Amino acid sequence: MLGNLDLTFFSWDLLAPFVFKGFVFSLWLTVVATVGGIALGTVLALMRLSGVQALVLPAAAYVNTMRSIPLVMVLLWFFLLIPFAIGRQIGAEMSAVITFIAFEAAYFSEIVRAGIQSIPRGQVNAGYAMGMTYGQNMRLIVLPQAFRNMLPVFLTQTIILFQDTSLVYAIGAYDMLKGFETAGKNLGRPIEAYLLAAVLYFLMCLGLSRLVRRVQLKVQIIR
């Protein structure tokens, strides 16, 4: 069977007009994903953190559920349910982005909870002995070092995002894997379109890891 693979008819010029709209897709989905999650995460930790209940349980909650929950179940309920909630569809790739920041935003979460809970407590008492409230010392003291402690971290995580958005296939999201799939359906060649997607995964993954790498060796050296 391997030795019926022909990748040679494949080039930029057959490949293009399938796959570099899925690809843009694909990045952009992962860049919104993650600026919206960490966003979103931060707020659900801080919730998390405070000590009252009322802002405890249900952040709790939020995070708990989706953990538990597989991404492509969750693709599918925001898919289906959003257009009855709104009374009015809003389009796969939309409902993907939702999806996305909701359910990425669990895991931030915890990587900032965790980022905030390595800060010395001496350094937050430090801070309300010179008179900051809450606000001042998370936004000038405990922030600022927890994010650059985060980093490696929520880099590893946008690396495991980018290749969770191939699941967007399950709305019918055109992402860069369903791009691959139209050229090998219309060339006639799906496995080795297959293969190519899986070989660029593979190396756009690896180029991140290796930045995550240098990322930690940077603040290893700064600590």
The other form holds:
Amino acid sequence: MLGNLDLTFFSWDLLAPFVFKGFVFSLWLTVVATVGGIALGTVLALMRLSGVQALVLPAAAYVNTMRSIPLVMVLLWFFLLIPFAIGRQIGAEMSAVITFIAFEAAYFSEIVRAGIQSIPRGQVNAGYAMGMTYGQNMRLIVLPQAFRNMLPVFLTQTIILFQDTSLVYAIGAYDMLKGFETAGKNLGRPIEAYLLAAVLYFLMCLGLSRLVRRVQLKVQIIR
Amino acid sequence: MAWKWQVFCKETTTGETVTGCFGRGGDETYLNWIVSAWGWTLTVSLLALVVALVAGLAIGTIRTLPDRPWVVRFGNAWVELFRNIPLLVQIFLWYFVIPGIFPVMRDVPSIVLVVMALGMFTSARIAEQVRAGIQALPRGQRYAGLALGLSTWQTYRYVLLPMALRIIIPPMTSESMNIMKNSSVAFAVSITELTFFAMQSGEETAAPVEMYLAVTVLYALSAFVINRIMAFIESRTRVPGFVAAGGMAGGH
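Could the form predicted together with its partner chain be given as well, to go with the form predicted alone?
Below is the entire complex, every chain and molecule, led by the chain shown above.
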């Protein structure tokens, strides 16, 4: 059954020239999109919870729009529109980074919103009663606890995000999957290359999800 | 910017504008094409949803069986396998790797392979929801069923599953919407669904904004319709006093 697979092809020297660049890009995209997505997502969540209609409505519209369109379509849209908006080409990789930050922010904002709402209202009121401002309340009372609650979900979302980076295929950016595909084509072993890509993605995501489980046990607030 | 909506009335091979916008005879306009692309998106999504529901329900249920450690381990392995490989890579696995290893699979139409890939991918996530739903029920329900003399199968059939399936409807709603959005990944193996249509027609007609907008609206519309259907099902099957276990969860 596996007889017609040529596994001698799995050697670092053969693969490195094709795969390494893509591997680095996938990881970099994951990290940048997570950090940027959480930052922008927190802003969106605070806007939606602010109670000021002029802030709530645009944030809600943004989040709901992003969440009802497939990521591939968002990638295509941004790839089409960014050059229009800034007046020059920026390349598929940079376009992917901007798209992922903008797209993931919508998902992260929902996580942040749920996290903030998980903090009992009484704590915020207690903060106000002590004479704290909104900013102090958020910074000293709500967000530290909320982020602690959210950490496992953030990490889970990051695993999903890492898997989604493979979709930059749609705009032709050179990521890990593209690296394996190119290697497979150039070395004449496309099937083995896809298989190896799957194994690598699997091991990385499995490792990360094990890590998430451990973090979850560590950080959960005992009530 | 001027809109060029009349591009939808053009014939796809000759580029001539067809009166009435729907091609007759062998002619196909972009309007014909986008309608058929929408049909493919819905077909792939619905078939994959059926696969995902059947497999996810079975796997999710066996993961909660008492005293069957190997069955539970099999269920866990299934979930880990299909959850930890990106969907696009799974589609390539079904499309290139499996027919490469098993030559029998070479004659299977590509639509079946994509449905299997999307269905199996989603089955892992549905299995996780089903397991959570069953485990969210008070343990007393299982014991009560067994104490009444029901077999394990009967306990699941008449006591646990009817409750568990109702309380997981909200997460199932988002999974159904996800499956529709995820069907866009089928573009990579040239299934002529909406995303493939958007890429192809945007290039051919040099009117990508119009094409992308139409496709985006159809996706949003489909997601909205699914959402309403599920809300209807939820309101018809609701058990007073029970709400979803849910809480915070990531996902797309």
